[in-house]
Every structure is written in structure tokens, then in C-alpha cells.
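The data below hold one chain only, encoded as C-alpha cells and taken in the form predicted on its own.
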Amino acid sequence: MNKDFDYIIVGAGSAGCTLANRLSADPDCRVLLLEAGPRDWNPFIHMPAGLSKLVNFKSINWNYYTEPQAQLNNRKLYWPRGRVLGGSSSINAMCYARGHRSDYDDWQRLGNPGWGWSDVLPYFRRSQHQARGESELHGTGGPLAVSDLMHVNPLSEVFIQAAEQAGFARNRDFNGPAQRGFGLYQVTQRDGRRCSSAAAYLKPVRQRRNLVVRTRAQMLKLLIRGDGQVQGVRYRRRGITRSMHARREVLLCAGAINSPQLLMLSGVGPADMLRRAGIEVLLDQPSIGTNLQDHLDICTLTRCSQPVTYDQLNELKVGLQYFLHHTGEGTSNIAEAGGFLVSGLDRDDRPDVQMHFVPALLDDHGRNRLPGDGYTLHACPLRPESRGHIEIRSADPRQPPAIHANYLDEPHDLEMMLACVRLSREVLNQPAFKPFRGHEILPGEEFTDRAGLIKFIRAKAETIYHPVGTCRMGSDESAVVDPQLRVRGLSGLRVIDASIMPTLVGGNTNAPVIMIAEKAADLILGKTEADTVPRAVESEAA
């Protein structure tokens, strides 16, 4: 294989197959994309309800854990991330969500001129085939497909019922000119299938004759010169290691836990961290791995008294009917329903709580299967104002990194998680509910004042999936990349992935990823604007 290449993509998951796509358009570009794990064959990553069985394949999870939290009885907490083509947008719900357009208006704010709201919005389109036609908040014909579900459980009819009942809106699309309310999550599904970044954006690509695409590659650092200028990666495949030349740029996608590790990796990173790990300082950004944001989630369990959730399928049934027709329990993405409302906690009137109802019995992310039938309602505070980081513990690229994810050590924190018990119970206690409710198993009963709750939640209390923020975008001299996503103090190299989210979206983060990496396509290759579309709706602040 030619060593070199334009553009070299370490990391083959939302960000990196959009880019890849994108760049390798021009024929006389030549673009290597490299991914750590595999090729994107298990047939329960295309199989939306599979994502269930996919807890049980490591080789596609970097199954990582948390250091111990002291708020939470120090626990190590499990955190799945893909580790295939696709990256964790093969593995995910498939919940397609952006976030409430004030978040991006806040990035502007906090000195990123071109990420607001009207910015970002065209990409969001652009990136978009949406099922129900084109508008001013969506886009047609573009790779990545977002749809109404299939298949929809009756109880999540019944919970978008006891929604309304508790005096809620019905909200039919949490991306439409207000977010506020709750309803049926659209999904990146297309035709039942799933619709990962690797088959929306690298499956139609993939024979282009100037797209390299490499699995198994395990990084193991930047090439940088002593003038700080990335000329290109090393990396071991099949047990030979390899170099990689870039031409013109290096792009850094590896997601907000490998991309500072490999930084630091380089030599680029907290000095006196390098040097406890044993790596030779090239260059000292004290503030990579720094200011890592996740969102934290609480569920509520309850037995049901009929035997229609998901807990008792014949599987054998579902799978038949699916990789026949594609139809029926099978194009589940489990969490089919949910909500964003607020909980009067925080400093202003945006939805500050996210919803996600499973109707089946959901224990330690699907590894702890708890017998007989009953549904499970998700809550996360969507802005924690806990900060963590990452740290680098040897100069072996095998060795994960340390995720000090420091959950509730802010206090506002733990009182927007008893906000999230308190609200989800008073969803769940509507008399929608009345026909299918048995006994509460989680968090019981018995468990009613703030002590026994917060007992619960220091308990039980786990990630949903959306760590960002440890390569942070700013034009101040402490972030990591400035706003067209360089980093600063090198040549060469943009990280272009959830890292670079100053704070976190009030949402879930695949689709922000993926706009990310459409923006940062039109930058790399000097376009001042994706399309022309009509600035976003005026709507309320919900």
C-alpha cells in the first residue's frame, strides 16, 4: 500500500466515516481511514432490536470502565463504546436527537464564532434523509436516513399517555421548532435496518478507488515533527506496524476517550502526566483530557401485570419474521419513547431532563436479565455541571486510559437526579398505567424520602453513552482545537469529534457528531457554507 495519502482519518465511527465520504468525493484526493476494530458484520448491528445481544460481543465494545466515583459508592461504571465501522452509532438506540438550538448558540458564546444555531443548522439538514419530507428544520437526500419506528410497543402508546395525563404536551418531533414534550423518538433506521454512519455515509463509497479503508488498526502514535508539524500515524495491524504519511492533513476521530489518550500518546498533553506514564514531552497542553462531561441516568423499574412488553419474546420468531421481511418486533430500537421537560431546577426555562422508555426490564445496561415482564423509564439531567478528565497511565496504546468521570461532585447534580426519581415516578403513577402495573421494583416501594432515594441513586445510577468535551473547542489559549478544529500549538492536525463539544448537548450526541464532521468536511476543504436554507425557525425557547 502507497504510504501516502491527503488526508489520514484515525477512527472509523460517526465522525470519521462522514469525513471519509466527504473528502475521498474529490478523485484526486486520496484519504486512508483507519478503525481499531472490525468490519461491521455481526448481523445484530443491522437488526435494530439486536442492539440487546450486542452488550455480549466484546470485539466490537472498547469496554471501558470508569475509575471508582466517590459519589456513587465507589463503583467502576461500565461504559460501552464502539469499536467498529460505525463506531458507537453501530451499537447505539438509534434515538435521533440534536439537542436544543440554545446549546449551539451557547458554543458561539463561549468564543466559537460559526457554531451557532443558524450555523450548524445546514449541516444537520444536509446530513439528513428525513422520512417525513423536507422543511425548514430538515433535509431530504442526504446519506443519513431518520425515520418514524416501524414497530411501536403499546405500552409506549400508554407511556406517552401518562405523559399527557401528568400534564405534559405531546411533542411528535424533539427536533421541530420546539423540543419540549414527549412522543415516539424518530430513529436512523432505513427500511428497518440500521442506518450506523458506516451504511449511511461508507457502504455507497467504499469501492471509490482513492478510499483506503483499514480495520484492526491499533494506533500507536502521531509521526510529529520537531516543529510540531503531524506528518502521519503509526499503527499495528496483524501484528506489523505500519507508517502513514499525510500530505496535507491529520484527522483525529477517534471520540472524546481515544482521541486525547492518542494526543497524549504523541507526547502531547499535561506535561507532568506524560512524563509520570514514561512519554517524552513534545508538547504541554494541560487542558487535553480535561473538562469531560457525560450524561448520568437513573431508571425506574416496574413489574407489568400482562406479558406485552419485550422480556418474554420468542426470538426465534422475531429474528425469522426480520431477516425475511424486516418487519415486526425486530425493527425495535427498544427505546422507542420518551420526553424533555423541565424540571424547575435549573437556571433557565430549556428542558433540563431527558426521557427514554424501554417497555422491558432494563438492569445494568441489559447485562443483569431480571426475570418476568415489566418497563423501565430512563432520566438524565441533560447539562451536569461535574467535570471530569482523562488520564494517560503507561506508554502502552493497549493499556486504556484512566475516566475519572467525577459524577456528582457538583451538588446541583445530585438534586437534578432526585428531580429525575421524583418526575419519572410521576409519569409512571398516571392512571394510563392502571391496566399494566405491578409493584415497583426499582427504586422500591419503600424508598420515598431524600435519603433512601439518594441511597438509590449513588446505587444504581449508570452512564447513557455521551461523553464529550476532553479536546475542547475555544478561541481562548487554554482549548485544545480553536473553531475550525486545529489544534492548537500544532500543524497538521484537527480532532474532529464529540471532544471538541465545549458542553454538552441537551440530547443525544450521534447526530451532533455526525453534523460536527459535516462542517469540519467544508472547512478542511475551504466552503464557507454547506447550502443555502432559511435560517432556523423562530419558535419558543422549549
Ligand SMILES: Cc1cc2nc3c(=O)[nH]c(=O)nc-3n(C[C@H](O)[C@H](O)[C@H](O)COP(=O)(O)OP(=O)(O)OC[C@H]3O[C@@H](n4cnc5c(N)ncnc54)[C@H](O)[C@@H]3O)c2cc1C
Contents of the next structure:
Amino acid sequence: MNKDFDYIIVGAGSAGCTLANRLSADPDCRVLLLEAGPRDWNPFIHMPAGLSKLVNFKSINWNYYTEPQAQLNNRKLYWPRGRVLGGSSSINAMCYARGHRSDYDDWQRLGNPGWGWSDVLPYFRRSQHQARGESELHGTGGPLAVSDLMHVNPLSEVFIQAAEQAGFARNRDFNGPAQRGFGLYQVTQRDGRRCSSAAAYLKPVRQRRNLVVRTRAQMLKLLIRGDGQVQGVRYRRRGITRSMHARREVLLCAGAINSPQLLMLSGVGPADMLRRAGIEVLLDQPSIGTNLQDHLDICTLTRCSQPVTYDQLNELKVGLQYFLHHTGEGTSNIAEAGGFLVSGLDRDDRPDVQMHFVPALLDDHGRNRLPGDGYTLHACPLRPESRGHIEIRSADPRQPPAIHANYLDEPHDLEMMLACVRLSREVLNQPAFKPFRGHEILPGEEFTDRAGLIKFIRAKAETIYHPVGTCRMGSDESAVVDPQLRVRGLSGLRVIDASIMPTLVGGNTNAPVIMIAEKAADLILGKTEADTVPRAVESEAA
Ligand SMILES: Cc1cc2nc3c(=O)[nH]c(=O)nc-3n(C[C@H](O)[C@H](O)[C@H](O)COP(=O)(O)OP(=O)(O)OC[C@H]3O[C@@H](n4cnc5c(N)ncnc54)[C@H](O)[C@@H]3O)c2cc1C
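Same protein, different condition: the form predicted on its own was shown, now please give the form predicted in complex with the ligand.
What follows is the whole complex; the chain from before opens it.
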């Protein structure tokens, strides 16, 4: 075994790239970053509007499907996940949202000291370069560029006006003092280019001699000694299987599906499940893979009576303008505007529904191209009560694990989905849309009663790509990792990615995962946030 590295990071996604940067800042610390996918050469990754094309590139995507969903007509839902440098941050929609401050206070209350809002805010700030400048809630000088969109479709502005007409407030900053309201998203972009975690954290430090990045290197299993000490990893690259030793720690950053899968492949997980899959049990840990949570989403599609949408763009013209000048429609993240609102159904008064407005017809993740012009309003409940799990079915690392999302398992989640459709129509039916409004394509004007809308939801709801929670952080015995993100029952191993979230945050998940990795870097290096980041002034958020 080659004993050359202090830390081995598995997965170069949102978390992995962040850690690779922070840990290799010390030239005496040798870091190996393993990524199953290729380098991020595909130009559609970097051109924000290229997002709509990425669905066609199977080689940079794990292309997962859930198991048949009992509450969704037994459909298997498509779950794209990035398999490339930058991970899912290389294929995501770039909306910058942190969730609500109370989400983190919830984490703290659930037994995670050090993860309350006032503890995590400094790490959000440290990660960030806010183009609008520094404030008590926003940082500058960090690697992750957060900017205003360079190009906004006129319909996105119409959408915000419509929301105002429906009685909702305009909000210029969803990560400002109040999350509630409607407005344009800020995006993770620098000068009109996607700022993935690879662009933000990895590219600037690729020349460091103490950082080795291996792409197309798929980890197969952990190397674990009899006493529970994790010694390293086994991985396959170009058909050759190698073992690599970590002098200090292995850091699993493979995401909410693959991190639990890799633990299970290594004999760490629910004993019965492992035996059924033909895997020798090293540590019976029944919680691994459980607590799966995701944002289920429902789209309302409306025909647009004017050719102002992104549906029928001259792609050649847009591409040329983008590649020559980095301006124009090519810089749009497509999901330009949105909102956070209170349905009234939840137990508290923080926003419990999020919307993303797309000035184009978007069906089935963009895989079903509908003819003509139209606009799409996504709406998702933010804190689902249903819980799913990841199940390993084979000892073969090439076989995907089974994803039991269990959407709408809890009746409250269906009520929330119905509220999402009602609220979407309420906004879309305002006068601001009058000059553009054609007929409603989905659900369709004939769907008005509860039974019809439930039928529609079961037929059409899809993920909005935020699975988390499968290696839950906590102080209790059944938590997978402790608040330092160390895997219970083993030494020399941490999990650092979306899987550690105890509960799903009320917003998009890229920035929260980067925050988790920023904080984890300090935990690993034995630093406190006071050593590395200026503490921001407290501020009220609604
Ligand atoms: C289509 C889409 C749109 C989204 N839109 C937004 C958005 O607009 N805003 C937002 O905030 N969030 C968005 N998200 C969610 C956000 O991008 C993710 O929550 C976040 O990137 C997850 O980070 P992660 O580090 O946990 O996992 P990932 O970023 O997925 O990283 C995991 C990495 O591990 C690698 N890996 C897995 N298994 C192995 C193995 N065995 N060996 C080696 N490497 C391995 C993977 O290839 C991948 O690169 C979106 C996600 C998707 C898929």
C-alpha cells in the first residue's frame, strides 16, 4: 500500500472540493481526492443555460431512479446526481439559498451543539464572494461566487409582479434578514459562468503539490482493521484496483446516496440488509441509509401567447454570443425567479413552500420537449414529514442501491402538495400575466376538485433534487455520525456531505453542503470558527 496521503477524500462534489481546498492549504498535509466521474470539460457545464442540455450527457450523471413509489402511481422517479468534478454542483440550477436560520437551530436542538444558526453563519460567509458586497449576513473574498443574474427574461419579472398582486412581498435577498417573499434568485456564477465547487474551490489550487486529484477513480470499499480503525480505501481506476492508505483520516463525501452505499459495501450498516446482499458484517449500524428526505415538486405549466420564453431560442446565436462575450441568454440559470411562502398548513409561520419560476415549458426534467411557448412554475413543500431509506442489494459496487424515497408516505405531505398547486395557480392567475396567458397545460383547467388534483399530483410530482439525511448527524446512539461528523463505532472516518443533515433545510442544498464542508475542515484541523472567520453580527430573519 502507498502510505503517501494524510487525508483521502472520496467524491469531488460540493463537499469534497471544498474540503480538498481547505485541507491542502497546509503544504505539509498531503491530500488525495478521488472522483468516480471525469473532469468537467463539457462546455455545457460552464455555460449556465447549458443546464438544459446536461440531461443528455449520461457520462457525467449517475442517472438514478427510485424504487416504484406507492403514492405516486408506482412510478420510478428519475434522480440525476453529478458524476464529474464538482459533483451535483456541476449540473445543478445554481440557485443560491441557505434555508431558514431556524433550520440550523433545529439541528442544534436535535442534539448537535455547534450547528445552530449563529455557529454556521460564519461558514456561509467564509465560503462566499457576494458580488453585492459584504454585510452582516454575506461575506466577500470567499471562493464561491454569488451574483445577480446577468440576463433576466421579462417573464420572470412578470412573475414577481404577479406574486405582489397576489399579496406576497417582494424580496431582493432570500438569504437576507427575511427569507419570505418573491424575487430573483442570486446564482452561484462568476462573470456569467457556473461557479461549481470545482470551479470555486478546486481549480484555483490544482497546482498545489500536496493535492492529488484522481478522476474516473471509483471507490469500492473502505479498508477497516479488526479494531474498527479505517486505514484507507480500495478503488478502481482504468480497470485496475488499488488500495490507498490514509495516515490520518478517510473523508466520505460521496453524497446522500453513495455515502451510505459505500459504508454498506464496506460491511457497515444494517446487519440483515448486508447479509441479504452477501456482504460480511463488520459493524451493525441500523441507521445507515435511513432518514432519507427530499423535496418533492409539482409543476404548473401554462401556454404563453407571446414568443418571449426560452422555448424557441436560436441556440446558435445564443451559443455564439455566450462563447464570444459571456453575455445574453446563455448566462441564465433558467430558474431565474422564485419565492418562499407560508402555506398556513404547517405548525409554524416560517416559509414552508418554495417556488422556482421557469420561463419555458419544462416537463419531466426537460426530457419531454413540448412544442411552442410556455412557462412553468415549480412548487415544493420545504419540510416533508415522510422518510425513506437507501437499501443495498448487491456486494457489487457497480450496482446502484435501491432508493426508497417513500414520498407522500405521511398524509400531511399530500396536503402540502395540494397547497402548492393552489398557491401556484393563485400567482399565475394574477393580472400581470394577462398579456401572456394561454391555456393551462398542466394540471389543465378541468382539474379543479381535490380528487382531480390528487390524481394529477400522483401522476406528475417529481424530485427537485435535494436528497439528504442518510448518514444522520446527532448525539444519540442511533445517529450515524456525531456532531464532529465522525462515524460512530469506527475511527479515522468522517462523512461530510448532504447525507449528514438531520433534517432537510427549507431551501436549496448546495450552499448548506458547502457550509458543512467548510465547518468540517475546521473540525478536522482542530480549529474553531473564531480562529478562521470573523463572527458576523446576529440579525433577525423571518
Ligand atoms: C439537477 C440538480 C439541480 C439542483 N439545483 C440546485 C440549485 O439550484 N441550488 C442548490 O443549492 N442546490 C441544487 N441542487 C442540489 C445540490 O447541488 C446538491 O445538494 C449538492 O451538490 C450535494 O452535494 P454533495 O457534496 O452532498 O454531493 P455531490 O455534489 O453529488 O457529490 C458527490 C460526489 O461523489 C462522487 N462519488 C460518488 N460515489 C463515489 C465513489 N464510489 N467513488 C468516488 N466518487 C464517488 C460523485 O460522482 C460526486 O461527484 C441540485 C441538484 C441537482 C442534481
